[in-house]
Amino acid sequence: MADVNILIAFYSRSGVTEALAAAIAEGAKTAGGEVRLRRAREVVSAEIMAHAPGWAEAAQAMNARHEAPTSADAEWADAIIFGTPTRFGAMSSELKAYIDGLGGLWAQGKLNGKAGAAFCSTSTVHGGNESTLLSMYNPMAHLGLIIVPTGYADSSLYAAGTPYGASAVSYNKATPPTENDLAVARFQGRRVAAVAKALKAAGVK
């Protein structure tokens, strides 16, 4: 039996954010976590998706690999890690729609005391990775999650990532995360799992 349950709820269009999610899951598992990887679904029409070549095909492939996140997943989890590509300096509407759907659990106080964290990807170096991560802290605070930043608690943070969460830059070419990016993501998974385990043991609400 795992020490802690960890939900990684993310949205990814081209697979860059998905790759970070997989690395975070890897790190969390090494720290004793049972992980559910869940991809938020599109909220726009097929006609809109058709304007971006490869979007529909990538979505279909990722949806085949990952179930959609549910409220039950969030209730099951001891920690929730949200991931998204940036959209005008903030999280994607797809991930936000999932978070907005957690209002029922929020109203019952069922998310209080769980660990929370964030990760993201951007198309350009100064494309809003830090503002996106910080924008994700706001709903986590409202939900009652205890926010766990990466800080500079591991040497990997001096080569990549941010003190707010793992990140990657795709350079408008869906360039995969670098090994340095993935090292930060794995550390983030380990860190969140360790904090969630401590919170669970202490009975924090």
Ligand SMILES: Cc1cc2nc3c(=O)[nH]c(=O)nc-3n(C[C@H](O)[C@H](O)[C@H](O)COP(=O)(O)O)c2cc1C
Given for the second form:
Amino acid sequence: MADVNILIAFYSRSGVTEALAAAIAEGAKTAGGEVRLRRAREVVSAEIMAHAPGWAEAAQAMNARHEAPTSADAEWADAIIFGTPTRFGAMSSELKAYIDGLGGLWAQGKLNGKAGAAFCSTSTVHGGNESTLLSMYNPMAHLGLIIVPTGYADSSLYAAGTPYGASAVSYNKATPPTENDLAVARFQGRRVAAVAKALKAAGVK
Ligand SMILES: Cc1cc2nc3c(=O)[nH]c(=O)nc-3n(C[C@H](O)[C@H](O)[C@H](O)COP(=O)(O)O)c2cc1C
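Output block for the form predicted together with this ligand, input the form predicted on its own:
In what comes next, the whole complex appears, and the chain from above leads the way.
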């Protein structure tokens, strides 16, 4: 049996955030985590998606790899790690729709004391990595999660990422996460799993 249950709930339209999610999962598993990797679904119509070439196809391919996140996944988890591409400097509506759907668990206090963390992707270097990560901190605080930042707690953070969470710059989706980005993501997975394990053992609410 795994030491801790980790839910990685992310949205990704073209695969960059998905690649970070996979590296976080890898890190969490090496720290004894059982991982559920889940992709939030689109909230816009097929007609809108058709305006962006490749969107529908990429969504279909990612959905075949990842189930949609559910409330049951959040309840199961000892840690929830949210990931999103930036949308004008904040999280995507697709991820937000999933988070808003956790209201029922919030009302019952069922998410209190779980570890929480965030990761993201932007197109440009100053295109909103940090503000997007912090936009996920807001609901995490309301949900009662114990927010676990990356800090500079690993040497990988001096080469990539942010102290708020793992990140990648895609240069308009042309560039997948670099090895340095992935090293931060793996560290984030390990760190969140370790903190979640300690919170669980201490019975923190
Ligand atoms: C509606 C919309 C808004 C965006 N806003 C920003 C932005 O403010 N800053 C930025 O750098 N990239 C922005 N992007 C680009 C994506 O966040 C970026 O390409 C990201 O790496 C894609 O990740 P994904 O492959 O996981 O979907 C935006 C994209 C869309 C479609």
